[in-house]
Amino acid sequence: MTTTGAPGRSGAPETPAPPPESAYGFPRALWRGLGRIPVPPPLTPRTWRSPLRGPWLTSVFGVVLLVGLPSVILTGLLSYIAYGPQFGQAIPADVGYLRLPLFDWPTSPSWLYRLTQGLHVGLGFVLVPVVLAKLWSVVPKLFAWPPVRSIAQLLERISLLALVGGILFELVTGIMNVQYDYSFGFDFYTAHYWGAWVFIGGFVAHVAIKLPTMVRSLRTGGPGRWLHDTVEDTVPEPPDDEPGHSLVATSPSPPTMSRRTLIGTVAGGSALVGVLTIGTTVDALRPLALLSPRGRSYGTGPNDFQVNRTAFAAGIGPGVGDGYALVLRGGAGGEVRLDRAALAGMPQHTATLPIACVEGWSQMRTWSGVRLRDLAALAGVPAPVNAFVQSLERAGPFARTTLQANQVLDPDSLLALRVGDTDGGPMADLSLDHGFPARVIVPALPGVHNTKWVGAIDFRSA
């Protein structure tokens, strides 16, 4: 490499020696002209001096993400379908050509949404250290100069921009959403959905372009070649075949750790994040949920489980039960009104079901109340095509929801009046924050659609 001044001495920018003519594609004059422009760090290859970087190390992190990220993508898209976009209640409602294939979200197994959304959020957290390590391993490419050397490489860089920008946007906004921090100033659900498709496009394109390189690097390096090295044995990988865009340091510093230590550190970071997150999904491990944004205690007795929207925030006062009457509509006979005593006097059904939220937390509880299908029959619509549930809450995006026919007719779908722990202990009336006088509980339904403070249900026939 030739320079017009060594960085850190004269302060003059460094001009890399131009690569051979064969390194450029059409139009060669443009790319070669860019390559002759003197550039300062971090655009010079000599800036990046770690002897650990190379195609093999990047490929190791890439394999982990290649396995983990599709699971995060799939479970995220399933969450959108679970929200019932066919009723216009998923956000965003209008997605144009990016409309997903819709189907009736199942109620069995009852833990389906708990699993899919727990994986989406939990695995997303666990992969954060891997994503950061992968970005660190490829940072020389992000600052390579000239930035492109051919039309094909230009397309690759665009896909890389979508991949890196998309994954950072999804991770940052997703973590902020889990922590109930909306200081970014825009609607999370809408931005997260569109950002996901930008990321998916970049991810698919990048895998298609780089998969052969990754396979070749893993075969060439092999785990035995690099993972068994001590710090003293650690040397840079052989240069890769991308002139000017190599990951291998041109002027490596002495190693301060081995590749084995680096990979172990990243794995340990992911394991630690997993341990601190899993308590939001696994009841027995709740004491470990140190990352829970609202603490680990939410009430007393059976009502000690997560509260996303309090009664105070919803404008529901402590006197909500005074004069309460549930309104049922749908049949030819007009409205049916039931006070809480009348609801308690109907045949009660008990079911042990999880309640799971889009933020990833979930809790298993035993619920007792009136089957929704019994209320539908009482309203004169024994076989509804759907049911429109309205809360006493007057505002808010989840003050109302539409349930599918299978969700109304499932034998464990309830208008719950009481809640208990899963150990068979005594049950208690729902607390005000958990939906007193009555709330909906449906197997496998996203938590926000298990409407609290239910005031009316409209059972709709074909």
Second form
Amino acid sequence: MTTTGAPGRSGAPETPAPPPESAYGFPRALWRGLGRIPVPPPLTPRTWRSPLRGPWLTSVFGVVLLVGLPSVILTGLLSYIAYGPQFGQAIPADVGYLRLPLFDWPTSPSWLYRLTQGLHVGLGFVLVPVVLAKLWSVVPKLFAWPPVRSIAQLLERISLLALVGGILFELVTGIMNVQYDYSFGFDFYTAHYWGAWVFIGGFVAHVAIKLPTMVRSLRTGGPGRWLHDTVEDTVPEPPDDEPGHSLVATSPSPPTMSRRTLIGTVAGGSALVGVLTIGTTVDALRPLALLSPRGRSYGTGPNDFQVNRTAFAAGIGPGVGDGYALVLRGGAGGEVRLDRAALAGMPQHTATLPIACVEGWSQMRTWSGVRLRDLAALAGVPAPVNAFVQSLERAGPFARTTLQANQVLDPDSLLALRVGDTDGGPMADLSLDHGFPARVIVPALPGVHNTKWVGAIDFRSA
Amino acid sequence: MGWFRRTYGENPLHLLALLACFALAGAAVLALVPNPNALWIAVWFAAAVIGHDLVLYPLYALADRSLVLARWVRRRVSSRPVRVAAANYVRLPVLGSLVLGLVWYPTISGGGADVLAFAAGLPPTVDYVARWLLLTAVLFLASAVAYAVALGRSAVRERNSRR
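Mind giving me the form predicted in complex with the partner chain, seeing as the form predicted on its own was just shown?
All chains and molecules follow, beginning with the one already shown.
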């Protein structure tokens, strides 16, 4: 289908034809009156000169985001569930009607959280150039005049605030958070969670409204129609049927770049960000993460892996092991106290598990220690409904955590005493920063819930 | 249905999708209102939009104009034909460098260094500004090599066509 509007329109300094009468909704006189007000640039269509902008180009970026952003949204919501909202330990705890469907976060596969959260953060980073390109491609709409021509457009533009504001806010807060820049001053989790729902609202409505336009634009002349042009062949797309709100330049400059170069540039930008991010989750590629705080190595020893909270920050002194005794509660026979020698004397189990942070980084280690289910049996609660783990740390937000039954009973869930690399190298006692005398490590559990410096475990029966 | 379209401007499903959007976003905003930082969060939300649409975008669009201006000047001062347009060999490494600088701004600027040292035990011994500049240099070097190759190929093509 070709539009018949303004055939042969040249780059001459003419004012574009006013929108046809049918383009206006109620109250017609108001919108039409607005449209008649002479406006300076950037509110005139002639401000926008790039011959590359058009519905096809926008749709190419759109289809990438249509696949990418739902993945980021879903993995983000999964992370909320992985934190255990049923115990009030997901943040924000009270989410009213926007409660997610609850299920027990699984312990298998052990790399589940590593994957979902690595995707959430990694894909979020990689999509930054695509989001910026998409916004560049539609910027003429932001300054279109008259700003709206119907109540429908007015509402749609308000919803775009949720869409554009939502994605930018989520990207900014997420990107700052994983780099330890908390200068926004509010609680990250709370803002990122509610911001996500605002964005989801805008995103779903935008997809519902624009999907037909996207499909139509991509199918016009075949999906690759505009990829074949060299810079010399590059001409604007045919004008779309939105006079005054068109993406296609009414007076285009000569092209300085072909569409395939532009798309290649955006893809290259994403690839560059991806190469510099992948090392935060793939141990062997860590040196590539040149600009990420988690690209740094602590060394090559068994304890040389990423620390989220140092003993110093947690207020744990080097004397924490003196007179240490783990307290197990919940059984009818009262408390059971185990010093570190008693723990080391119990059957030891070894498991190779990743530790994966909400910030997206993860690292593989081999852990050895006592199975949590053996401790539960010893406490006299062999089938607990959950377990409340307390750290010797007093103040931190993650000084205590509740584990689900499946997380206590998994054969690889440990109260780890020793740690080693994944190459079968020698193992060593946990260092103070990694939770000496003992820490929890549970498959697929978010990093901060693998409590360090464990002081007590309360195995709860129904 | 004609009257609805004439009055509202779109079909009823359009309105339905937007009402769903406002209901969801509205619920999220209402849930956030009791938070003592709600206003500050809203300020950041607005600042993210304004920061992109009215600051970042105009800045990079204006910066790009300088390349167009340079091209115009080049064609004014020299009658020698342009063999390979240089603009994109400048644009691409600049864009790459700016994207890296934007995405890793908190690390490069040292905004997270104190917290990182305290929480992760990683002292601020890495010069991230230098790393960013080095990456920028690599991008420009790659672009220069690509430009040289393109120039060479164009010269070869020209000589062959002259024969």
